[in-house]
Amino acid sequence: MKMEFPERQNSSQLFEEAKKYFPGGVNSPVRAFKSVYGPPLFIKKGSGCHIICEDDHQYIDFCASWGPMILGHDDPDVREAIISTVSNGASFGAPTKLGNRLGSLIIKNHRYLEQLRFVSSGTEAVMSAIRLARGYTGKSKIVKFEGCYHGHADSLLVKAGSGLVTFGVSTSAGVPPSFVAETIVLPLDDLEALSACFAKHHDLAAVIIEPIPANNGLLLQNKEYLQALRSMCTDNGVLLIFDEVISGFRVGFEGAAGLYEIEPDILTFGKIIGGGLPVGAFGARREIMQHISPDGNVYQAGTLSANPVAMAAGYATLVKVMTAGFYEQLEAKTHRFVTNLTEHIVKNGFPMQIVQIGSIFWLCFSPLNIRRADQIDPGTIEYFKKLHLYLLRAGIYLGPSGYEVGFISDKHDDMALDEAAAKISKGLDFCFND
């Protein structure tokens, strides 16, 4: 395949000069482009459901900004919000009735949820998380599961270790091995391993998991699997976080843990929670949020927590998708576009398949059932690589990985979707014909 690609000649300009600056020539890994090929695009616009790189290419976009904008880009509703609250002051480390319409919001439509706290990003409230359940219960060791991603937090940077019920090994420099042996890494869809593990460590603070694992993969678990889940930890005395960073507003407003009807005893947000501005959230019953500082011992503070403009943001977003029939809609279109690929995929005989739940999807190049990171083969991640050059060529604009997913929004209408649809076939055939 060749490798030379002039219709990104000032994305590559930008590259090249970003490198200079930028560890990798960016501030987030994946957007080095190291899993495709080619250099980045830099985008310079975003409207509706599409986006506009520095070449002035305009492509169908399907990473959302790796899932926040479920209204699309520049809604005019979040962007009115932005821009009044902004005209009033960017930051003010103190508190605004923003903060407060924004957390309200939330807790009398969730029903898992007495009090927040709010953040900056989801990596730093799942930390907040982690600090909370070790505060709370006075234990140290922290369950998750490989596959799950939490953030660059040092004890969640872990993979397996040989062992069914093992301590893990860091996935990156930098972190102490005391941190990782913290923390025990099992795999997912096991309850095998999961009661073995619970049997075997007393000291356990907390599991934490991604209800929805989205980040390595789609890797949809069965709701049996939870909610044994959050039996086992009833039964133990250990707390459940639900990292919904990625699910949280997406699959609908309580997220995973509305959807499966199942209550965790912390919940972590990100994402769709700030309307494109950074936000997190952790949040939890008042007993437990009780023991955040000022109230309690366990220490939290951010100078931009509860930023008055990613408030507003937040805020004009949610009070959208809380629209009747919102998640419904999303769902069904979603849905059609899904189908109309696996009918492609199925008349074909390709050996994939589409995952789908609400409006996240995954191109997941084998037709077996995956619920696990280790079912996935790594060599089929090359049909995704041929598949993302032939698309950017194409005006379709996917996540730079064949483990991300991809999010529909509100602003994908029939005829981009079919467009993309046609196009994403035509790519399929390209990749498995060529």
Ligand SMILES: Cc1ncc(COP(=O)(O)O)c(C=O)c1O
Contents of the next structure:
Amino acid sequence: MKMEFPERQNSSQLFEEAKKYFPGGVNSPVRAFKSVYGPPLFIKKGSGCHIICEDDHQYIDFCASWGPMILGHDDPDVREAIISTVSNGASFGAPTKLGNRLGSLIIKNHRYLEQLRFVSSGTEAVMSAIRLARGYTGKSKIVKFEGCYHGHADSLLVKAGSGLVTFGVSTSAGVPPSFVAETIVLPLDDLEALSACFAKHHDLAAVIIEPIPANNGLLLQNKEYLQALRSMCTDNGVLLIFDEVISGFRVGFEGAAGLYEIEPDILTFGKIIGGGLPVGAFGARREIMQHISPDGNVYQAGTLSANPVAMAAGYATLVKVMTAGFYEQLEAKTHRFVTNLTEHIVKNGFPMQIVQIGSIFWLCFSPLNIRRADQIDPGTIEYFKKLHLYLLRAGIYLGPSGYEVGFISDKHDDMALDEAAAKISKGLDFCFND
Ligand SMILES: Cc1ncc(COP(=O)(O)O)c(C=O)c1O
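Previous: the form predicted on its own; requested now: the form predicted in complex with the named molecule:
Below is the whole assembly, all chains and molecules, this chain first.
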């Protein structure tokens, strides 16, 4: 495979320039393409299910800005909402009707939410949810799971320590050991580890989980496991936080909580909730949310929180996903796409599978049922690197890491999905046979 990238000449030049301004040339590390071949593509335009790079190549986009673009790029209603709102001013730092409108739409249509607070990113939502859990319970330790990502707040940049040690180690410099000591890291899909943790620790404020873990492959959990987690939290007076930054409004309007019919104590959102603009939110029962300032003593604030333009984009997006049959159609077309790919994989005996839930899919380079992060063989990620380069050259854009999932929008029509399935199939032939 050619390791020169003449087809990325403009992107290459822009990347070199960007390195002068930004560490690693990027404003979020995964964008640097460190886990795949070649320089990152600089994107200049998106329309429907396509994006166009600065070298004027068009790609079918499965990254979807890492999930928010469930209506594809430049949806006419979202665009119109943004333009008409911004023409009245971009930000006031004061309440607006648009915040009420989005808040009420979400709360009225989500059985587990009574109150919300808008913030500007998923990280902020999670960080605030954890402070709320600590303020509400008066306890300080939290439990997270290996293989779940919750943004870059200090106490969450922690992975499992070695051996039997349940206390984690930081995944980033700059996180004080005393912060790390407040976080316990457990494996997913392991009820014994969970019971042992509850038996040992009586100072737990919260357990946080991605109910559909989608940041380290797609590690689908058994519903029974999530139900057991719910019960153990209840029995031990520990709050359960569902981080639905990816799954919220993606696998259904009520996200994973609605899908599995499990009531978490606190929910966090991001991505789709802002229709492509920077919005996050956390919410819960009123009794819990009343602890947030100014009603309560858990401080939380934001200059651009509930920004009117972002509220308008979020509303335009959520109104559309609420239309009858939206999620069913999205899931059906994703299923058809995944089935096409699976037929090719099975016919050729490739040691892999496509994992799917709703409109999320993951190219899993193992035939085994993978539910935990440590079950992924890092060696197989090499296949993904080859495939990624092959597919970029064929006009298919996947997120630049084998641990990332793909997203399908309502603008991915059958023609685009058939084209993508055919190209991915050829790419897999190339990866496994060359
Ligand atoms: C489950 C989950 N939680 C939190 C975050 C952090 O969100 P943000 O990148 O908006 O800060 C992410 C980001 O991908 C996420 O996937």
